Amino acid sequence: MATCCFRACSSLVFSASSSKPEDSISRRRMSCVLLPLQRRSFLMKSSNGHPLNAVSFQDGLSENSPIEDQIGHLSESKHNETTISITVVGASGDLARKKIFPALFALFYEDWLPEHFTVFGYARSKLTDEELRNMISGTLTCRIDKSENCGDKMEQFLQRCFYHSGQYNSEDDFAELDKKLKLKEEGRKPNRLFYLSIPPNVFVDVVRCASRHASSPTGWTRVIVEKPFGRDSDSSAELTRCLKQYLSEDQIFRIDHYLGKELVENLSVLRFSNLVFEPLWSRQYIRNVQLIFSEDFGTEGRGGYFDSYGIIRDIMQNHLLQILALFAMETPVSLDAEDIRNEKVKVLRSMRKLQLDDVVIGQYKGHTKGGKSFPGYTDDPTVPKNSLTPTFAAAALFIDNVRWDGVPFLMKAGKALHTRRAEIRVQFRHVPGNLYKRTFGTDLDKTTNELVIRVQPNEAIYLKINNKIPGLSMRLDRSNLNLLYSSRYPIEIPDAYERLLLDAIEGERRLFIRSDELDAAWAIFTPVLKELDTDKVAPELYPYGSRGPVGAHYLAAKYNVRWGDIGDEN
């Protein structure tokens, strides 16, 4: 299929059809040209950048042309536009609901989708157009320091929108969301965006249909999937061979929506553009490398998903996984997706594959705190009483190769812990032959220095020092440098599914995961949760609400490593 790569800022610019983004994302949004609001024309560029003939309404008639010259020139610039049409598989389920239809209208809001645009949803519920609109507009909003003129454009938004009730398994029922699609393309040359917010086990099915019935005939096609990819390597090796019958890889989106997380996104900047940091990214400065994610509530609602995947599979194989690949990949030799994935698979295929002896897992159990009872993981009446799923685990993992032979990178994922967080932890090495260590005392993990990269809540980068005390005896203080962002930046950061949609429109996959990356993240993780299956571990159990097993602290210590976020509440 042919691709096309979608150029936005206020005014809607487009570029021409590419095998392959020609500019960054971060180009992308530093050099938009601006042209006015009242004047919405294309501006083409072809491959190599330089410009095409351009087309619009206003350029292409003259008030002394005949008018049966107009009308021609009219149709043909008609035909010559584009338009998107992004159809959202499943679109009666939550996360279509709740993420995606009020992401695609921030970018609406933010006028970052194309002039000429259509959102269907499908899925197998009978609901009409209105029914639809109903459903979904209860759930967009406005951008806080932005909320003029918001009902006029959720009007205008919702207008867009449009449903068709059909099979997943169907190809008549994609054949005449076809119809429709086409209806509403009304002879421009049509580029489509289906999102599979589905469950896995008919991804294919979709797929199939749409590629034979419902792809452009003259645009490009992409599809995004959602996560899970699989429940290991095997299973995922099999949907990708399915996937890409249908498929070329350039053409599937697989989306980690924790990569479109602002702070993620920022991983590169804060290390690549900061002589500061550079230096002292590997194991002689760095001790040791945390990725902590935890959700101060349980499965309630998902319990039988979650049951059939785990916490290792939902949380750590992907989302820690991707984050821990970004942050110690070597310097890209461009801001190109496929260079920095190709160092992103480097990173994975030198990582060991994680033993049993450097895993915890644990369930939550029932508890009662301050008069309320909170229910365990096998009280929830979708989950069998005897399961062994994990809702926490932690693990150590290490990366084979120069710059980070010896230090251990530990992750620690839960539900139904004290609090919900998702942080990068960055402990460093201890000052040698340090003139102030009496002053500290025999603690000196108490002086460490540490950069905290705070995904959620309240976004934030903070660099722990130490400092003295003001006084006229020497006493020292542990201080953060610290970057919050709600005060540095007093706007409201986009949701992740709003970046990431907006790059597949665009055609930058630099934030999705290629197959190749796919088989080396499973590689890592498949023998020990075989190894977990086979031999029936059982987790250990932690109450509803506390920090997670015990277990945890001992892999810590077994590293030399003590947890950043014990005692690191604010």
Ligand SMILES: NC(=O)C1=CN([C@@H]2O[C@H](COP(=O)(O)OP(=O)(O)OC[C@H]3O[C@@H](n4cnc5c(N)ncnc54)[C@H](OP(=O)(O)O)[C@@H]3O)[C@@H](O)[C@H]2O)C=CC1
Second form
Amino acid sequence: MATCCFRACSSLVFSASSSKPEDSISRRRMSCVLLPLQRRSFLMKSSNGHPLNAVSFQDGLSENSPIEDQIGHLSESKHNETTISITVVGASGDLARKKIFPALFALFYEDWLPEHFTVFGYARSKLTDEELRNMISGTLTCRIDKSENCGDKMEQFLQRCFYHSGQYNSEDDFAELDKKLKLKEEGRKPNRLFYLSIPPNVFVDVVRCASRHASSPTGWTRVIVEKPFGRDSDSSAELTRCLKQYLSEDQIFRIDHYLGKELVENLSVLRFSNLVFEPLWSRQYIRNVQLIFSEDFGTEGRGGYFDSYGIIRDIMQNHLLQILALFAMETPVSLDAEDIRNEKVKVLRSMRKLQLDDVVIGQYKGHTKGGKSFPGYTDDPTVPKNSLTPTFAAAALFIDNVRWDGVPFLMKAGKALHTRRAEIRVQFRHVPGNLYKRTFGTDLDKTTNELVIRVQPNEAIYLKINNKIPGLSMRLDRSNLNLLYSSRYPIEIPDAYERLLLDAIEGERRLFIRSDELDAAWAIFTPVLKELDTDKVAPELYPYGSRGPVGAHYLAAKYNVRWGDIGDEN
Ligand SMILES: NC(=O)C1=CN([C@@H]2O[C@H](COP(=O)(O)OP(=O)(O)OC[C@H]3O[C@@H](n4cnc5c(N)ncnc54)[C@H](OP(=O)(O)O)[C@@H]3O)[C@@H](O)[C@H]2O)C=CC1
Ligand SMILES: O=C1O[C@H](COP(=O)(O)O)[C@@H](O)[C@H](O)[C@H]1O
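Can I get the form predicted in complex with this ligand as well, since the one above is the form predicted alone?
Let's see the whole complex now, leading with the same chain.
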């Protein structure tokens, strides 16, 4: 990546996809209601993507090209149709197998993909089409609640999947890919989506090769870029600069899969479509907000990647901060992507840079429980024995604006903890002059309202309230007004990658991160990350499977806060 500036990079970009997407969400909904039997995504395509007369900077089909010869028999009508080619770069990898191919299949199964589409896997591993299909077939699943024709649908999907082996920095290999794509596109107007499911050191190589040799000659070309987007402000800005030598900002879809999670998507609905929440959404009524991520497993298998990033970069700077921005932003002018992203940037730019005093870091150590041994972080053979990389962090962040002045936004993220969960907790202020304070005793904190948005697992939104226990005496009780998704909506919730892939196909950028958002996000964390590195701050050790370092409680106490997840197993 760092070498990109020394290459003779063309300043030409992929054929741009600059037209404004329609409100595809409402279109989606309408299509479900009105046209259940049609291929729904066709309703959305026309205005999303691309000017019809887009010009490519790549050589298009020349009159006598071999490809043209091969597709020359195609009827005129196909030239008026569109098709989409989705290339998963890094197809042999973990994310591609576990998430991307299954998400594409789920979209196909539910008829969200256009009628004409092809999926290509691209990686260095030598695989045949059949071997790719065998590899991914093991990971495809049908929804539990809809499994008719599952086997047939899988077969149909797999027949649309192909593989091309190539190096990530070889322009020739991408030119070969382009030929294969053209064959499958059969003369239709192609739109092309590249998913970079590869380590970040090869992002720019791939974008350079693909832009020069495999961009769509007449349709749109978009690139989904996976995190990490750099490791601090400078490296992130450099990555953006390099990508923009080949792509316009419109074509870059920086993915943060937490933004595709159902409950994160619902956050704005909850807040902006319910009168009971929005008026309370400020320092006047909210005492603190907590963003909690925990996993009950370690870095197993990903220690190599993780050790150069650590939990702050892996989870806080992106997933939790994105949720925070959505939670705290002002009402956007509309649901248009740019309006929403403008509001998110404003909040991020109003945030104070994180101070070292407001951070606690930890690292898990080996632990034996019930006769079973769990490895410590540094027992991972891909992790240096003396690594100081945090696998846990807690942080107190502040937004210095009118709405949130003085309200602590506490983040906590950790691996190898006692439970797996991701949630947002909103702790409200005490009720002024509370009539029932005598009944509550002295610990008023225990009686304040708390809104919990449980992102996973077992999605739910619940509000802790005080209630009278039925009977003749006046006894109060804490109860939950509980919207438990599994009871209210007994359907399988789509995986985040499904929503995000569909949005990228439709050109809907709302859930992807714009470069100025990224800059603002790194500005908050970069100084403290530098201090942790240069001062070689040692993380507090915590046993695998525990609740993490005790320092997290002191940090919360400094701001008069109690972590809401302690003692709340709901
Ligand atoms: N896995 C996950 O759960 C998540 C991953 N991500 C991000 O997604 C991307 C892909 O992740 P993941 O699938 O886990 O990654 P992998 O380590 O599995 O790499 C993907 C593919 O890239 C190729 N590759 C691996 N290492 C190198 C290297 N040093 N140089 C060049 N090519 C290499 C390999 O393919 P081949 O050898 O065949 O070319 C490999 O199959 C990364 O950016 C990661 O940070 C983000 C969120 C979660
Ligand atoms: O981005 C990442 O996310 C996963 C957690 O994702 P989830 O959807 O399973 O909650 C995390 O394990 C990984 O370290 C990180 O890179």
